[in-house]
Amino acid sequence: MQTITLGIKEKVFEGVARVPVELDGVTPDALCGKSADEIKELKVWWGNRQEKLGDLFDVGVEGSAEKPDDVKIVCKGDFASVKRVGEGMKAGEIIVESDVGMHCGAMMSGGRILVKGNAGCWAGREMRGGELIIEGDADDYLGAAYRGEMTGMTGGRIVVKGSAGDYVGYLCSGGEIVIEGAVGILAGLGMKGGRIVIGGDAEAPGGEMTGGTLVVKGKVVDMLPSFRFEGEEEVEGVKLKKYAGDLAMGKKAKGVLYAP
């Protein structure tokens, strides 16, 4: 087992505004078997320039590994201004001991990420596999497609212990998103497949969905009129109304929405 620690240095926080650091490519797959000195030499973006990883983070390595599944990266310090943590990862584990910036777990296809705080926008963006657990809240576009893309999450699992923002699962085609709290507007917008479960309230969920299952256990604010009531069912121990839609999308609308 190889454990790599990345402790953010105070220099990252200097100045009037924090300049974000982008950690795409710093994954268990890429760091497997590397020494601390080798990891420190890797280049990452800090604002509009590239810096050595070791100039921005204190790097520690314990143990060794021959495969990425046996690599764990522990992020220490305030990572709220650190973007793309775990982007594209395929195996191993990343633990963020604080809040984390935008695009955490974006396009990941395997492995596990645990965020012990809140996550910025586009967490789990276009996720293909693996598991992303956020113990705090998630911002907008959780498990969604990025602007201009046609497909969002296609596989894997996202769990949010708190609440989430707007457009959860935008263009979702597969996988599962579970949010224990409330969400903002248009969860499941354009959903094509997969499953989204919302424990709290939601506003206008399921717009333009043509497939998949969307479950809202709390109050639905502004229920869209383009869903057809089809009876009641028990879902995960809760009796809910079943709707088909979004019928505004015509014959291709085969989505299922469960709501109180």
Second form
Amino acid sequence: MQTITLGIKEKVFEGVARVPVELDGVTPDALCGKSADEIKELKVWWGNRQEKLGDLFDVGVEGSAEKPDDVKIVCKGDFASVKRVGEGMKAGEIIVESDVGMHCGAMMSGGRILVKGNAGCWAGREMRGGELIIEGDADDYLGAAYRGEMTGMTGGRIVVKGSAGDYVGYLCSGGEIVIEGAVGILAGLGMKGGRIVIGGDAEAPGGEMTGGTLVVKGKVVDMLPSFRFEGEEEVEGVKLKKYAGDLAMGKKAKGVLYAP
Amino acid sequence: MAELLIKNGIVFDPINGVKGEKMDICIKDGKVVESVSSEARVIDASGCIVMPGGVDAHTHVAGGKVNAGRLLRPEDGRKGLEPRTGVCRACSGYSVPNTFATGYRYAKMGYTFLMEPAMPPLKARHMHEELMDTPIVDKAGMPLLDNNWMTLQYAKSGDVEKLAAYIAWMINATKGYGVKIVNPGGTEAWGWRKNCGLEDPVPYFDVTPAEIIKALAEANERLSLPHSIHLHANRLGQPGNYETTLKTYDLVKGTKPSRKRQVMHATHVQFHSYGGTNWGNFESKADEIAKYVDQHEHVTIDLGAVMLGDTTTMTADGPMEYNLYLLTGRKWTNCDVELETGSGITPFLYSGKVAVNTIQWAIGMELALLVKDPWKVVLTTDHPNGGPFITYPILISLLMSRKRREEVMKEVHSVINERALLPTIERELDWYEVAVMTRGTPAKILGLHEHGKGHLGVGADADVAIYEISPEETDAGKIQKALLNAKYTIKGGEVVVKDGEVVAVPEGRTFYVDVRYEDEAVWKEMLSDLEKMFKEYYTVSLANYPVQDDYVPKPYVIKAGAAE
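Please give the other form, namely the form predicted in complex with its partner chain, since only the form predicted on its own has been shown so far.
Once more the chain from above appears, this time first in line as the rest of the complex follows.
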């Protein structure tokens, strides 16, 4: 087991701009078996400059690992302006002890990320597999497709203990998103597959959905008129109404929406 | 300027009849010269192939349409991200790269001249602005003149003289290079939600595409322009369109060329070589097209080959793009350029699992291999319509290696054995033929060989590509690798690429034609028609229309017509 700690240095917060650091490429796969000195030499983008990881973070390494599965990266300090944490990771574990910036766990295909605070926009964007757990709130575009893409999350699991922003699971085609709190507008927009469960309220959920299952346990604000009532069912211990839709999509409409 | 001596390379310079001879190339002050002094910097090209810089005769790299493609497809921008270096600016995009990436990537492949073939005249400034920002390579753009109301009127009345005067005015006003025709009549008909076959009258104007093409060809020769008409024929992409294509070629059989060249360059012919009556019995008719091209001197073609993968399709052929959008259900954008032209853009995935796409993929290569005379064929993918230009090395390696073609044919849809010809073709191109199709032919067709492009004779521009590969090499993978990243690219006597990396980024020049029409009386009548047109229909005034010299900071002017 190899445990790597990244403690963010004060230097990153200097100046008015609070330029974000981008940690793509700093994953258990990439760091497996590397010494602290080797890790410090890795290059990361800080705004429009490439810096050594060691110049922006205090790096500590305990133990060693043969394979990425046995690597744990612990992020200490305020990571709210650190982007792309765990982007593209395939195995191992990342623990962020604070809030985290945008694109956390984007395109990850395996392993586990635990965020103890809130996550910025695009968390779990285009996720392929693995597990992303956010103990605080998630911002907009959780598990969504990026600008212009045809498909968002395709696999894996995202759990949010708090609430989430707008466009949860936009163009999602697989995997599972569970949000214990409320969400903003258009959760499951254009979803084609997979499962989204929302514990709290949701506004206009399921627009343009053609597949998958969307469960809203709280109140639905602005229920879209293009869903057809199909009867009542019990889902995870809650009695809900079942709807088929989004009928605005014509013959392709094979989505299922559960709402109170 | 420094002198250069490229020593011991195996040179392929088709225009000067050099077919793989070991020789030295001397360069001084940006030109190829007889000899250089002992001070010259020596580039050792032993074991390497040396060619003139590549000339792309048809590539959509700049202007409103390309930029609309970039805006439509942020997901394409993600694919080609490269951070800036000490020399290069940041790059993005794959099928619709940013201007910098376009310049660098072409230079890395050894290309030094690009022809943007679809400039809506009203948006000429946008194209020139983007050409300015396309580093290293030389370039030019051709105005779209076929669906223009002035053209339609003159074609209707059969007034070739006034049409010639108008073309001269328009080429000067847009700082353009030649006459581009895209689905003549069809794009205008699209304003009525219609399209045009070759003999269908254009709504309101009551003139047929055949009449438009003939009139433009006559007018083009009347002005003695360096390039012939450059034609995207009617019915692009429709099953059974090869008959229309052949009829179109026949239209100008009697037109007398004003220069020693073709009178019609038919572009992206792959999209025009389809048999069958519907998508179910869609088949290749590349053999019919190839036979015609071989038997006639007045037509040249470029491939518009399809490479399997994701790309962005964009053309001034608005109705065709709309039909494609209906087929895929992906996103689509459309543009109408007042009384001049229009355009459409939609992403497209050419998949080897789809029968039609597989046949399309085969046809591009069939055309290259079935036309016997490489001096009639230019290698293109109609970037980005058939595939991004960055796939040229793959296309060339396929054309050079039957073995690689067989490998891919095993992977694609089995329909290739029934409704395409590629499996029956044994021919493999050699390096000389590749040099002809990527250097000699495009330069000659565009009339650029008289201006130092496409060859390495004394006095030619010192645009040279050096590829680290032996002429005997038959391994397709190695061919592809060598062509993608040239060992050296030299542009205007300056080393711009070394070992596959861009090392210098000089500005390229913009070529345009200065053409004069000499009959004062006809000129005045045309101007009065034009003034009326501007007053009644255009959103801009005539005085504000012509592109200022500031838009062409590094010009190369070719004189034609009475200006010659």
